[in-house]
Every structure is written in structure tokens, then in C-alpha cells.
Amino acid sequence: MHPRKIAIIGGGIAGIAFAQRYRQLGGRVSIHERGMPQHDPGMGFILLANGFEALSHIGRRSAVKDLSYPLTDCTIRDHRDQKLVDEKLDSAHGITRSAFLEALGQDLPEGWTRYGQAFSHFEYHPSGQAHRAIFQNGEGVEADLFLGCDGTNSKVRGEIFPASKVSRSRVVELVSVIENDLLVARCRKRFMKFRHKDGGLALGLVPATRRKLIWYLQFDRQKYPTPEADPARLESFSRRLTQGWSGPALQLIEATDFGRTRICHTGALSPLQQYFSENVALLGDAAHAVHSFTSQGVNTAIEDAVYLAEALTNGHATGSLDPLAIYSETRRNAMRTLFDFGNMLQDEFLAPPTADQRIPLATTA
């Protein structure tokens, strides 16, 4: 039995993994996501080795991998396409988020989660846990224990760590998703970046399915001002940075709805001390947003949610020690490399490429 009644604010992937994984161990849940059942859930991302070993925990390895394209290979060019690196991914595969939201979701009970609940602050006892969480719309939901999965601008860390702040990074992205079995065909299977000599601009090529693609332009933005998020605008500032290039550039843009494409804002979080501050927990991005660079954000995700849900099933079990100290510390420990080895990609990124640079992804954290 499971009495803890939990309460999780921000219905995205680490929220739902957490829910499906203590739903297994017996637990329940409710989940409140400050979004609409339809609104567009992004593009999507890369899911890596340790990401799939967590899936494996929640049951949803085989759905994810059905809805996913495999990543045999990442492989990096100039803009001239010609090849700088190239090497081998394990377990690695590209998936839309509307995907992989879909398969994480499967067979969660519908009336777990709660809609338009935009989280706005707590309500403390007087010994200085929270009591209540209060939404945007003026409604309200009790619990014994809240855990903030509201991303990476998370309302609930600037609630229980107000000096916590995530730094902006120089780079930015221009991300969208198309529909073209010949470029994903091209690509082979690979991930794909193309890099311009000068460094702080590069073109990525992620294979969703066997018709679907993400690609997105990263660049710096104190070399190439941000354009207005205006589809006319953003497909010329696309073909300005791209004029010239070898490669698929140009099908990408013929290509792509700029009504659909966003600007992403890339950013880190600096190491908090700890990731629950009473009865308050952070998990994924909330906790510990590490540079886009990695692509470790989502895999990193799913591995708090599996750790924070067996850590509170055996603590309960057991009477051993507070179970989110022990999921702070341990998740801590593995994040620091990964936000130190984010940093230097980062660097790598706004320098000229070179034949011997690393590839843009962090294996494991």
C-alpha cells in the first residue's frame, strides 16, 4: 500500500514516467499540466541507451521502438559536406515528442490527470512543508508530497530555490519537422550534422520514421541576431545562413512549413545543492537542465522518474533513510559530468570544427 498522496505538477515526460512507473509499484497519482489534452507537445529528440534501460522499468521499451527510427550512426560534415566524424551510436533512436508521449501515456488511467492547472505557488504548514498547491486558475490540490516536473523555466523550483536561475546560452535553435521519405532515406539511419567552418552555426538532421525528420539550425546568436518567430522570417534567415552550403539545406527549406518551425531558446541550470527542498521534489529539467548538446534531457528525465518511484515504494517498505535525500544525492552525483561535459560541447560548437571533435551527444550520464 501506498499512502503518500502525490501530486505532480507538469504533465510532460518526466511527470507521466513517474506516474506509470509508482502506478506499477501499487502507488497513485494525480497529475496537473498547465496545457490542454491537444496542444502541439514539440518537435522531438534523441533517445539514448540509458534512456531505453529506464523505459525498460516502466514496460515501455517495445512501444517507444515501435514509434521510433533507429540511429545506427552519427556523422558529422562541413558545410561544404565533407566528412569530419564519423562514429557508431548504441540503442540510439530518433522519435517525435507527440510519439513518445503516446507510447509513455499508454493505459494511464484518464482520470489521473487535470488539465489548464498552471501552477502559481504553495500553501505551507507552519512547520514549512508545503500543504497545498495553488493553480493559475484559482483551484487547488492537496498532497503529502509535490514533485515540480514543470521543465526547465520551472514555476515550483523558483518557488522553493528562488536563486536558482538558468543561464541563457549563446546558442539557439531553429527547429522543425517534415515529411520527406527521400531525405530520411539519405540519411540512412545516421544523425546528421553539418557544420560551417567558421564555427557557431551548424545544420542538424535527426530521422524520426521512415518519413518523418527533425532537423534544426543552431547558431550563435551574438554572430547571427535571432530572427522575429514569423514564418516568412524565419525561412529567409534559414536561407541566408544555409546560401552556399553542399548538402540537403536547401531540400530542407523547400521542404518545410516555417508556419510550424519554432525558436528554441537553449539554456543550462548550474548544479542546485539538493532536489527537494521538505516535501517538494524536482525531477528532469526542473531539476538539472543540462545544454540541448547532450541530448540528454529526456533520457535523464525518465531515469529521475524511475529512481524517485522505486526510491519511495522501498523507503516505505523498509523504514529506511528519507527516500528523496537519497534520490537527491544519487541523481546529483550522476548529473555533474553531464552538465561539465554540456559546457564543452558547447564550446566545441562555436569553434571552428575540427577532425577530431566529439560527437554532440552524451552517452550516459
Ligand SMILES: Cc1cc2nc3c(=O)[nH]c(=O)nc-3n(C[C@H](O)[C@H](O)[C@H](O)COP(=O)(O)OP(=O)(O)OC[C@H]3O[C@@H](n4cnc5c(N)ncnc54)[C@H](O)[C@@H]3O)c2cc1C
Contents of the next structure:
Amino acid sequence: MHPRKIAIIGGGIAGIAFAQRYRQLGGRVSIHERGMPQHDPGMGFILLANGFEALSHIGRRSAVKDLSYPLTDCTIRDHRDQKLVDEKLDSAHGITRSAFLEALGQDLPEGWTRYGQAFSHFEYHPSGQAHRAIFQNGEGVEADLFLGCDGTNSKVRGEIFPASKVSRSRVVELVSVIENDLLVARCRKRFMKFRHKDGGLALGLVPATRRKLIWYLQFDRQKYPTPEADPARLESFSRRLTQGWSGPALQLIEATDFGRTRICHTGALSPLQQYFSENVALLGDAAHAVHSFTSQGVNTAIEDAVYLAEALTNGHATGSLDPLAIYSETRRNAMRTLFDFGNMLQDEFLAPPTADQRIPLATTA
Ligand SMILES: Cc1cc2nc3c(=O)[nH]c(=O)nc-3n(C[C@H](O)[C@H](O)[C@H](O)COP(=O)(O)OP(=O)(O)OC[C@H]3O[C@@H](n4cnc5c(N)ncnc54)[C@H](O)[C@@H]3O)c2cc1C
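Mind sharing the form predicted in complex with this ligand? What's above is the form predicted alone.
Entire complex below, previous chain first.
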């Protein structure tokens, strides 16, 4: 199968990564993104070895590395700043989402991405195949293959699998990025986590450049009701939850612009039976939203994109097997253990910390 026309719905990590790999293999696509080019693209994340391996297929490994910050260790301490766990990390880098998208999207031909196109629904051929995607602004696009890359609350997934369910995770994150070289230096290339002794509350620090630090407060919403997304409330909430903590909490709060701080509800998607239906396939969070504890959302989204682009251009196809079926089977198998691991990490987070707990990152080796 080498579809003549591919329309990608959602221009985030999976959508752009697919476009880049497919372009390198001689194909072209159109990307339909609901946001505008300059819309605030969010905070940041940790890239892991499997993400870098997938990036090397797109030729973006070094461009991304140049914009990221190496993390050599993961250190977990309690809220009194007593060390609990220290573990070496392999090929982990912190990066802001905007820097990552900049490196990933380099050289994408102008005009491939159309902004302000929020997917609404499909029109179908009598055969049951999708024929045209319709956007909320009334515009539409015809294609042979549609890729739903529209994130955790995917409308494309809702169209092809109406029974699929995303439940709000019990753990919520307040996330911000600050510029503070002293705090970055204090991390000494470590991904740091400070955990409250009662469990269900943690502060995470991820250096993303020499000056930029992503930080988040992770909390059990059953114990700590989620505040409204208003700067003053977010600030008082952060102060209240970390009152009396040793370590960098107070310094972080003092350095934060709470007008640029977000509340992120992570979603847990019950595993799908397959990642496609007819001529519509799902990639990234649309296919498999995993717990943020695994730090695998971005990494596995890039892997999906590379795998599918190569399968469609026969890299993995054997005989007459449908590349969408091969993609779906292979990637579902790869994700299976991550779901379980994410649940286990969440259980550990909700319980009081111990000195033999796992670090909150999952490898896919
Ligand atoms: C607080 C937080 C921390 C995280 N930390 C990490 C981490 O450390 N490591 C990690 O690997 N991952 C992390 N993740 C997860 C990671 O951000 C996602 O898994 C990743 O972005 C998935 O890529 P995607 O392309 O599937 O979705 P996204 O990157 O979310 O892209 C979806 C795109 O689709 C667009 N869209 C949505 N609906 C429509 C529509 N109807 N029509 C058209 N376009 C639409 C959106 O505007 C967006 O551009 C974190 C997530 C959160 C919330």
C-alpha cells in the first residue's frame, strides 16, 4: 500500500514526525491542525533512548540534542530533602516542547500544514472507507488514508471507535517553565523529584537548557482539590502544598510566572483492540495515552510515526499483509507493558515513598 494522498489530523509530535519520515521516503502529506502557528505549545518533557533512536530515522537526533539538556541521573528525595533513590540515566534529555517542535519541524515544506482546521467528522464511501474529513470551519479534505494524530481527547478516535473511553487520571500536574540558571546549576544534570512522606504529592524538576527549568507539582486530586486555573490561586495552591518543605520549592515558586503556569489533567485511555479501522489509523496519544509517570508519551509517539511511515513504504510489510495491520499489531505489543508499568508507578506515587521505589521513567527495551 502506498496511498496517493494522506491527510494528517493534528500537527503535534506524532503528526509532524510522520510527515518528516514519510517525506524522506518520497511521499507527501497534508497536516490539518486546529491551533494557529504561534499558539502556546506547552511546557516540556524528557526524551529517552527509544525516542532518540526513532529520531535518528528522521535525521533529527542531533538537531534535537542540540536544543536539549542532558540528564545523567534521576534523584528522588523526600520533602525534607533526604535522599531516597539515585539512579544513572541512559540517553535522557530534558527539552521544552517549543524547542522540540522547532527541531522536529525543520525543513517541512511550506504549505503542508493548514492551521485553524479543527476536525469535526468524516464523510464515508458506501464501502465504509472514509472519503473526506470535514473541519469545524466547513472546509474539508479528501484522502486515501487519514491519520488521527489529535492527542488524548482525539475526535478522530471518537469517530472510528465511539465506545473508547478516556478517564481522567487521579493524578493532576501543575506545570511551569522558569528561567533561572542558579536552579538549573543546582540540579547538576539531574532529573529531581521531591516526594512528600505521606505519598500523593511530589515536586519534579527537569532542566531543559542551561537557563530553563521545567517544574511540576504532581498531586492526588482526591486529597488536594484541583485549583482553578487563575494565577493567584495557582500560586497560593503551590505555596500551601509545599509549605515547610526543605529543598528548592520556595525558590521555584518565587521565580515562577503563574500567568504562564498550567494545570494538566492526564488521561488514561483504555487499551484499544487495534489502532486503525478501514483507512483511518491512530498515532501517539490518540492511540494510546499512557501515564505521564512513564515519560513515554512523546517517545512512543515518534516511534509510532516512524514505524507507520516505513511500513507504508514497505519497510516492514511482508507479502500481502496490510501495513496498517502490521503497524497496529506491532505498536500495540510495544505499548502493552507500558500501560501496566504506568499503573504501577501511579500506585507507588500514591503511597508513602520508600528507598527502594522505582524511578518515574519507563524504558521500552
Ligand atoms: C504534564 C505533562 C507532562 C508530560 N511529560 C512527558 C514526558 O516527560 N515525556 C514524554 O514522552 N511525554 C510527556 N507527556 C506526554 C506528551 O506531551 C504527549 O504524549 C505527546 O505530546 C503526544 O504526542 P501526540 O502527537 O500524540 O499529541 P500532541 O502532541 O498533544 O498533539 C496533538 C495535536 O492535535 C491537535 N488537535 C487536537 N484536536 C484536534 C482536532 N479536533 N483537529 C485538528 N487538530 C487537533 C492539537 O492542537 C495538537 O497540536 C506529558 C504530558 C503532559 C500533559
